[in-house]
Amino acid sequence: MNTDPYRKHLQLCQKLGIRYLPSEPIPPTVSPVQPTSQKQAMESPSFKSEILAPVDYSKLKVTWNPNQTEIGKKLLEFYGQICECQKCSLGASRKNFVFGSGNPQTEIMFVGEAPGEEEDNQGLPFVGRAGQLLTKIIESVGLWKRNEVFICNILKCRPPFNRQPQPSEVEACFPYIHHQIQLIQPKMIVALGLTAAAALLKTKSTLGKLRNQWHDYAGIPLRVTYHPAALLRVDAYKKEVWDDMKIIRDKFMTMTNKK
């Protein structure tokens, strides 16, 4: 056996002035950290992100008053905590992280998939063509007005040229929809196209099956209909949706006794 290598490497110890040598391992001075599933993720009362630096929150995209409601601070807080999320790849390719907007004590949620390229200019969510349909669509039934609803999307980043989100994107950013929705606390909760109904649901369901019926997420009443870019590729899905928002509107009214 060669032994020059472990004699030179003795000769550089003696060198540095290292004069005896453990026989055993050091045993590490920081814990491994053990990995969290996303049940448990879901379950916990917070969401800590390993932020780099204090959060700004000045250059926040925030469309409500924080200090106007403690679920509005809530949700500020929260803002901070996950505005500069790695978790996955879309975290390096994005421009703007797109939390959301509205109302944070709305008693209507509207999710989408993810963010497109004005939004993504913007951080802010649904604000190019399909954002201004969706606002039409949600003033449509006479109820709300767009700024008194709460809209975001099961991703916050945009995917490039606007694919359809991956199955580890959803689930890397999942916890955060999931944690809006605690905080909001909704009396109704609308999908806006598969990816949103398939990820809320956890169904690999057809949209055809989902549509035309309630479901429940977390003890609320769920329902899904088209996306907004989907009306301005065929134009027949938008009687479809207007059917779906009377249905939405009349099961609303009925649970807060509006008329």
Second form
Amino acid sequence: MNTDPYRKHLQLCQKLGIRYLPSEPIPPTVSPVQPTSQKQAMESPSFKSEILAPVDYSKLKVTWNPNQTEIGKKLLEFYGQICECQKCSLGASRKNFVFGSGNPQTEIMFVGEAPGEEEDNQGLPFVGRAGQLLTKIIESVGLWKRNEVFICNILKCRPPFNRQPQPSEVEACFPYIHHQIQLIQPKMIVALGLTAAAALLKTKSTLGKLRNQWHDYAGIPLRVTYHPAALLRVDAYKKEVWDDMKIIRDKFMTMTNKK
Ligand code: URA
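Switching from the form predicted alone: structure of the form predicted together with uracil (URA)?
Okay, now the whole complex, with that chain kicking things off.
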């Protein structure tokens, strides 16, 4: 059996589709407010330039301060490792790789399907109309502001014309969401819509069957609700989502002894 930890780590990277390894440590001033230019990063004495393809940290859409917590730093490192992904054809058509946004130290993660046009333009998840609704849904619970949760998608790149993700795309991208969850270790996951639920739970069941029960993702309680875009089409789903959010809030309060 191979017990060499470095080899094991590199094998995991390979499985995750990682083709570039940024050197350590992460440039110290990377933040959405004050992005580090590649030039600055390369000039930084701690930044080694012998890596295969240097990551341009200034291009990454980072909504958290990677210097604040170890998880934040690891998450940025992971973002840098996968942001040039070309594992499927969406890599060629995307404008931006949409990694995710919010707080890496969150208690709860919201997982959608794939970036749409606005998300592809901005490099951030849920920033279009559905995203505005998602913000309202999150904040209606009364426990979190949008920037206190972590939001991401199953696919990191936009499918052309917002078509449904293909199974091969979900398969190629899935290790990324899995690793994000492993790094963040939220207390709870909310799957938004059937694509997210089916991918995370590895099921072909219907949304109707998957809602109204608790699931488990690698030991983390997972709840399925409607995708916010569905609420923009069907007004009646709003009440259903509100019912789901109350259940999520109650379970969360019980889990964290706030009730
Ligand atoms: N729909 C999604 O599933 N994700 C986004 O980021 C935006 C719209």
